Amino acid sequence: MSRVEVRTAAVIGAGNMGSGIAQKIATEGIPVILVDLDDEKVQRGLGIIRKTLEEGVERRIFRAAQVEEILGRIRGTADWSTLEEADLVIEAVFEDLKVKQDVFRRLGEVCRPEAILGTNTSSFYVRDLAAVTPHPERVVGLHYFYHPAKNRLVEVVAHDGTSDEAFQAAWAFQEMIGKTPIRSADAPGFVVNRYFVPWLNEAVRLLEEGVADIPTIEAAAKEAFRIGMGPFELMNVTGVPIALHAATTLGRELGAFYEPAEALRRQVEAGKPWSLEGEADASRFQGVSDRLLGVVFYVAARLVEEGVATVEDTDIGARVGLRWAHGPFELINTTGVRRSAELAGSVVTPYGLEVPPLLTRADERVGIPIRLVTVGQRGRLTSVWIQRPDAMNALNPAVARQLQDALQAARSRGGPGIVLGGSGKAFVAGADIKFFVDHLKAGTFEEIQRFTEEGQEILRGLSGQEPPVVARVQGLALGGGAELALACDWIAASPKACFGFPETGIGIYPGLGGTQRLPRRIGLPLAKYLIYTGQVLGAEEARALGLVDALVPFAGLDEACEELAGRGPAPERRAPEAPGDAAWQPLWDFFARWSVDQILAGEADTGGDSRLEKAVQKMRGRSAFALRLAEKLLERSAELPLEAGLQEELAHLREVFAFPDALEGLSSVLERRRPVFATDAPSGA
């Protein structure tokens, strides 16, 4: 567990990677020192950051004022003595072992003994950099992916001597800046480059052997992996010499299969990008895709067997870092393990390599198990973790089934408590919208009913028994995610946590207990406000209203979960009779007095209060039918025991999903447009 809070970070190296890392840190509100050898290099890095941010303004990602705020958090300097202020220093200089070791020797001299030192190396062992420092236990690998201000993936690497405290602090910092961390052993290529670089190299071999030309390889790769850019275009974008360097490093460490193709060496010597011109020959697609898939299947299986990473992290790395539609093991299961083993064998047998037993011994009917929910240990607590970061950990039937099994396994362990969390930026950002849309269009509402019933059953078992369950909300908790957190005994939140109930804005109502548990937490009037408007609460607001039980910095989040678990199961919650913060009294009074129909008809008096005016305006853009049903269910929360209220939610499920607003609202999310709801929604819901 981390007890080291990173208040100031530093980045060494103001090139493209270093400046991007510094930009991301500053964008997330953390002061960062950007250091290089001289002022010219520092100013170049600051210029790269400004240009990238201004491009963000043009794309409406940032406002102009935000650019200045972000830049104001970055201090560029050639004075290395300023690093004494940093709690975490990230080295991001070019891939030369001697240069990196010189940097780490210098960091060992100028940084505080307790500062954590991270390396962004993609080619070298972390242990070889740690060895030159006086405190190797404080050194970790932090391998970011291009462009680090945009790509969420980071590989967190512990060498044999890394302390658990340093590792956990580095991990917590990645969560704090909105990254999706995965764990890697200190091994060549770590996780993603271990299979991505051979994938690039195999594309060059296909060209070299005359199997296909570049346009054909590009098209076949895009089709097989469902990606936007093929291997040659990717090398052009990131730099052909980088691909050669990475392949050379892997070849030196792992053998001939990984060594760079001669055509790759020649292309770098020519100093030119690959030419992508020409027409693809579809008749050669199968041969190309078989080779590229075979390489990925072999390497992914091998690195898992070696303990470099888990099956799940290997797939997350591909989906988040490379933006592949599916990870290697998802592709193996889709292809079939027997066929996958054949493809891997056809690629590696000429190099004297054997197909990993993970492929040859897997059950053809089952495939290689991929856990969407894992059970582990986090400090003194048993952890249950949802691992769909690329889908914001959205709930679907597969996640629900695995969550139920994981919770049962966690309870069987006993212990002081269970911590429930999610990987990446979100705790859980709701239910899987596509699941609902697909079944509504297919006329199979029964699947939606079954999913909701099973979901409610899982949530019922989260609280009120030993060991207690603590929701560790580090980021977004929206819709079903907020309901999942509410169902736990306790909620611990980071400053980046936020809670919202967007359902009435997509034509439905919270159906996993939101209309029943939320009023018991914050009071009926404020529950109406949140569900009627979809207003998202920040962490401070959630604490003020009593929605969360502890709000702490990322470094203290795990410790807070342990403290809450120490309280035991939560007592039955009763709705408060007044808001937890007096600033919310006007909203409380308004929603206690006026009905949905009165508000929509313009009869409710806002008294000119800007927050109330905004709330009314938001309600008018939502489904009136869903609002009326939500009101009915919320009112019942004050009259019924919790169990009876949950049954009421289920009883109206078919009614809300059958009304056209549900399909319209849910579809609008997938189609990224504003929904157009019925204007003649019946008032007798």
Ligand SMILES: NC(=O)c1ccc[n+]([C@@H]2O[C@H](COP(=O)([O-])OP(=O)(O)OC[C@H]3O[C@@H](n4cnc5c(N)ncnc54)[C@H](O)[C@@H]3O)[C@@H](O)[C@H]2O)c1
The other form holds:
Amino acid sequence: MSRVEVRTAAVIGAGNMGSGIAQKIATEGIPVILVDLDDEKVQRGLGIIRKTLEEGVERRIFRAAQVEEILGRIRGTADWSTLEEADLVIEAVFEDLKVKQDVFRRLGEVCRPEAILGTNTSSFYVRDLAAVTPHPERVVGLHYFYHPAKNRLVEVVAHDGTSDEAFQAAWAFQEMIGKTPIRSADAPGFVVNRYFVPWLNEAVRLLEEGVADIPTIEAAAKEAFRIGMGPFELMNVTGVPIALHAATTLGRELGAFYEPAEALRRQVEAGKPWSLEGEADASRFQGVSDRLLGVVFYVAARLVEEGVATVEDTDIGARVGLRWAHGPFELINTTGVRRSAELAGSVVTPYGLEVPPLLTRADERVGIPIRLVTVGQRGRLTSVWIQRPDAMNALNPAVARQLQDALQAARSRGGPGIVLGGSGKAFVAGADIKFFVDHLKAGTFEEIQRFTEEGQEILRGLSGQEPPVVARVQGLALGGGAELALACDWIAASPKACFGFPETGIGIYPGLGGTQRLPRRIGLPLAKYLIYTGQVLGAEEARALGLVDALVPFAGLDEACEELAGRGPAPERRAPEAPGDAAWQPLWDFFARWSVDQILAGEADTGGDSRLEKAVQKMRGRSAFALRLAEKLLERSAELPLEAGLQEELAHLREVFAFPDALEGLSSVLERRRPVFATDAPSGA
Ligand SMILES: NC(=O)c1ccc[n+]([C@@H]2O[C@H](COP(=O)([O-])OP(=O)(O)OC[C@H]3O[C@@H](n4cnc5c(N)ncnc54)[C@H](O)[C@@H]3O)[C@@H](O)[C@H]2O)c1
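Now that the form predicted alone has been shown, please provide the structure of the form predicted in complex with the ligand.
Shown next: the complete complex, the earlier chain at its head.
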């Protein structure tokens, strides 16, 4: 496991990609050196960054003061000797092998031997750049997507000689700066371009064969892949020559099926964008989408068979990098594997290619298994990882089922401990709201009951036995995610971790043990405060209150997990009798004294304390019905053993979900609006 910490990063090439990569790194608080050929080019790059950030201010993504702070972390220079300071260097110069090899030769001379060297190349093998450096084992591919400060996807590429340590450190750095990394082998087009470029190319073939015109292909593609722009518009935006260049490279490496369509060459020669004018002909949609899907199905299955990437990473790549609603394998499963094989076959047979066995051998009823939770190794601990980074690892029945299986598999491995984590920016951002809304609308509450019961069962198995389970919280842990962490033996957090219980604000209460385990961690009054108000605790506050067992910099998180696992299973927790931090005494006293009804009726005396005033204000915007039920359950935590308290949570589930506030609150999240709750809510007690 990596223990390499990136304190200073560097980017070579301050063009479109390099400037964006440097911007993202600096935005996340890390100093970055930005190198180009001369001062003028450096200044141009810095200008691009300033302009993008200022647009961000207009769109209220950044405050004006932040722009200067971010720029202050970027040191633009043409002086290579500064690179001695860098722990990680990312090359983003022209896509020319000789130029890139020269850069890597020079990096080999000026960088410290332990520095990690990454390349953003789109079309060369990483190994061909590694070969010219004295430490090829420290070279990785880091393939970002335009715009690199906005598109979260990055393909982290290991060539055959890349060391595990370098790979892990490069990967961890991407997570630290809020990227969603996927792993790729050192193969042509890596993961996403391998199917995306043929998809663009197939659109041109459809045009040139007269199957459909451009507006029809655009409309059919948008419908089939649920995307905002079709292939021709995308080529216009990113540059038609780039599509031609990418297809030419793939064709050279992988054969005729990947070679660019003639019409694509002609369009580039004409030096014009595609004309998107005209009316779509819906009668031709099926023919178009079958071809586009067939291409994607073939390539996705091939690249997985070749070991370029996993099924899961292939899908994440499409959802995060291309913003498709579903990844290739999800599309294969909804289309049906047999039909998918037929579609793939009709596209590739003319090129003398065979349908990948992954498609022909898959079980029609099961489809291609997609793992949402994986079991692996992280340092000395067995890892159980939730892998839905684009859905912030939200819990739904499929995730819950796989989590159960993964935990069982991890337990059977034995070893010193299990680390439970989530990929991407969030630990687990809660439960899948759509699942609840769908079942409430369909009148199938039993499904919600079953999901919650099974969820409780899984969480029950997370503590008190060997090997111990440590929650590794590196980002958002909200609702069900916070409850998941609380159910583990130990919680390790890094500075971006945060914890919150938003449920009463959406008409429900925490039903996965939150009303029972939180008071046992931080005391009943403060548990009331958090659950009544939805106030989110930062990592430092969570540590001060005893909600987390260790708070360390991101780079030390895995080590902290090992250290906590070394303590063995956690003993049963007893609610503390005073706040973990004296600054919280007024909140403690207030919530120890006043009931929900007294607070809502304005009878509770805040003494003018602004934090208390704010808390009261927050409660007024929430569901009174849910608040009262939450209060009742929280109170019970002080009287009942944990297990009986958990049963109480389940016992009131129907009541809270049957009350209109639940559907209103949950729907409001999906509809991105403020909920309107019943004002004369009957007492839940
Ligand atoms: N543009 C995209 O959508 C995209 C997406 C993924 C990857 N890439 C890859 O990113 C890399 C950069 O692409 P770009 O679009 O930013 O190109 P660009 O032309 O905008 O920028 C390249 C920059 O590198 C600088 N440069 C050239 N030689 C240099 C050297 N020896 N030392 C220092 N600086 C040098 C140039 O002055 C220029 O500022 C390429 O490898 C490309 O394939 C591009």
